[in-house]
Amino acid sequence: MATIGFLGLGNMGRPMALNLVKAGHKVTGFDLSKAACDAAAADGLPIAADGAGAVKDAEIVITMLPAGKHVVGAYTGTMNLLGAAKHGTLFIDCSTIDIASARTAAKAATDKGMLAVDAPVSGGVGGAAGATLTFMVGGADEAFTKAKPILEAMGKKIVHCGGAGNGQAAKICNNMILGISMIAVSEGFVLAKKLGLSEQALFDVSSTSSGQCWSLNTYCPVPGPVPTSPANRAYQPGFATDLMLKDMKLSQEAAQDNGAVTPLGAAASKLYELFAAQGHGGMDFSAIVTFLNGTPGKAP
């Protein structure tokens, strides 16, 4: 069993941590934030008094950071979680970042001798809770190799991406792939309202049709046909609105950056942006829904 620090302990990095910790792996946290460190702590899991304490005698270190900003600086910055660590450490970063950064951290942790991965991961709360995620990872061979057993413990499938910020590319892709879809499938619900059509007939039809998908089979954005859905809980998170707009905008930097013509991405970036704009960010992006038929942040 190996020894690790994990830093970043909001919704997802909590119970990824304790499922470490479940997996007989000895962890210990750390968060900026006291309240999260609380929260942790109240369920078992060792805190540091700073993040140099939670990785000194680390063999693994994981981080689950908000922006790619963070993840450099806690590398490199005041935390200096490059300097603390043992030479050879592997460090696994699960935040979703900007790929740029997700680059500058791996070539960052390796120029010190460490090994160095980005497995951004997708599944949500409820899949961080169930170690049930996917895992999409970037970086070399050896550092994939050390750090598939490790996340597996937090997810079902782990897929190497390719190298440094490609698991970043993929996680990217994958989530405008899902905003776009969401989109799509809610239009669909609101034009089969104005034309008399029962939700359950839409879902009936276009579940097993050509229609299917993710966003429609397993995340109805309406109540009733997916019982397990967010739109059956007001739209409680899941996935919230912030989040899918903060990938959205990752996919768009990328687009630009890269000349990619992604026009539905784009269109979706900017109906996100407006519905979070109304003050609905910490709704499920599902909830999207309610901005399309005109009653935004109410069930339709």
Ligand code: NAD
Second form
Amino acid sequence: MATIGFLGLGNMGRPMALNLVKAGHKVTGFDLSKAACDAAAADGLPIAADGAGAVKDAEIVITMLPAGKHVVGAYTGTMNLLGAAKHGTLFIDCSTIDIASARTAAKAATDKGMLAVDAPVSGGVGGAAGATLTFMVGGADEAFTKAKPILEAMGKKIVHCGGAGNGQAAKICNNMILGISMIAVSEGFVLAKKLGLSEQALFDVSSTSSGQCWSLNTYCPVPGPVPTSPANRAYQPGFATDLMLKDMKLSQEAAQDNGAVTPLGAAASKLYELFAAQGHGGMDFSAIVTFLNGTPGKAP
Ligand code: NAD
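In place of the form predicted alone, the structure of the form predicted together with the named molecule is requested.
Now the complete complex, all chains and molecules, led by this one.
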């Protein structure tokens, strides 16, 4: 069993850290927010006085933080986790961040004699609580081999996607596909309504025809056809529009930086941005259908 320092005990990090404890690991947590520390402590997680305290005895350091600047800052800034940890410690960053920051953080870690992987997740808060996350991992073979059994305590599928940053690359490519496909499905329903075609009829046809996809078959944006989809509970997330917007923006930054042509990604990103700017960023991203049908944010 491993000694683990866990930084970032928010919506995702806290249940992930608790699953590591459940699997028998010795975990010490820390978060800049006292409220987050208190909530994790109330669940039985030992909390350090600061970041250095959480990592000084660790063989493995896991971060689950908001954005790239937080990860690079925690590794090399005033918190200086790379200075506080023992030589050879494995750093696993599970945050969803931009690829350039992921590669900067990994290089800073390996330059200091550490092992490092980026390992962003899909599966959301439910997957974090149930230890059913999918991890997309970027990093050297040795680091991946050491990270895998640790990630298995928090998830059910662990995929090695290549070198440093490639976990983030897989995550944002997947979520760009998802963001676009949800809008495509929503447009289908908006047009069907204008044509006098029922939502159920379109679903029955498209979910078994060439229009089928996860956004339609599993996460249908209109209420009725798929009873478990957020559309049936007033678009409570699920996966909030603000988080989808974050990932869409990361995909567009990466596309621009690397000369990829993604016009539908750009258009989809803009639509989620407009919807969020109207104050609906907390709704599930499938509520984009309400923006397209002219009743933004109005749950059926
Ligand atoms: P959150 O805001 O609930 O938690 C982030 C925590 O990090 C906060 O408690 C914050 O105080 C803490 N933090 C920031 N800088 C820190 C530092 N230097 N040291 C210690 N703690 C620090 O966010 P979340 O929903 O848990 O998401 C975390 C990451 O997971 C994000 O990158 C997000 O994009 C990604 N993600 C979230 C979901 C989801 O459904 N919430 C799904 C997949 C991926």
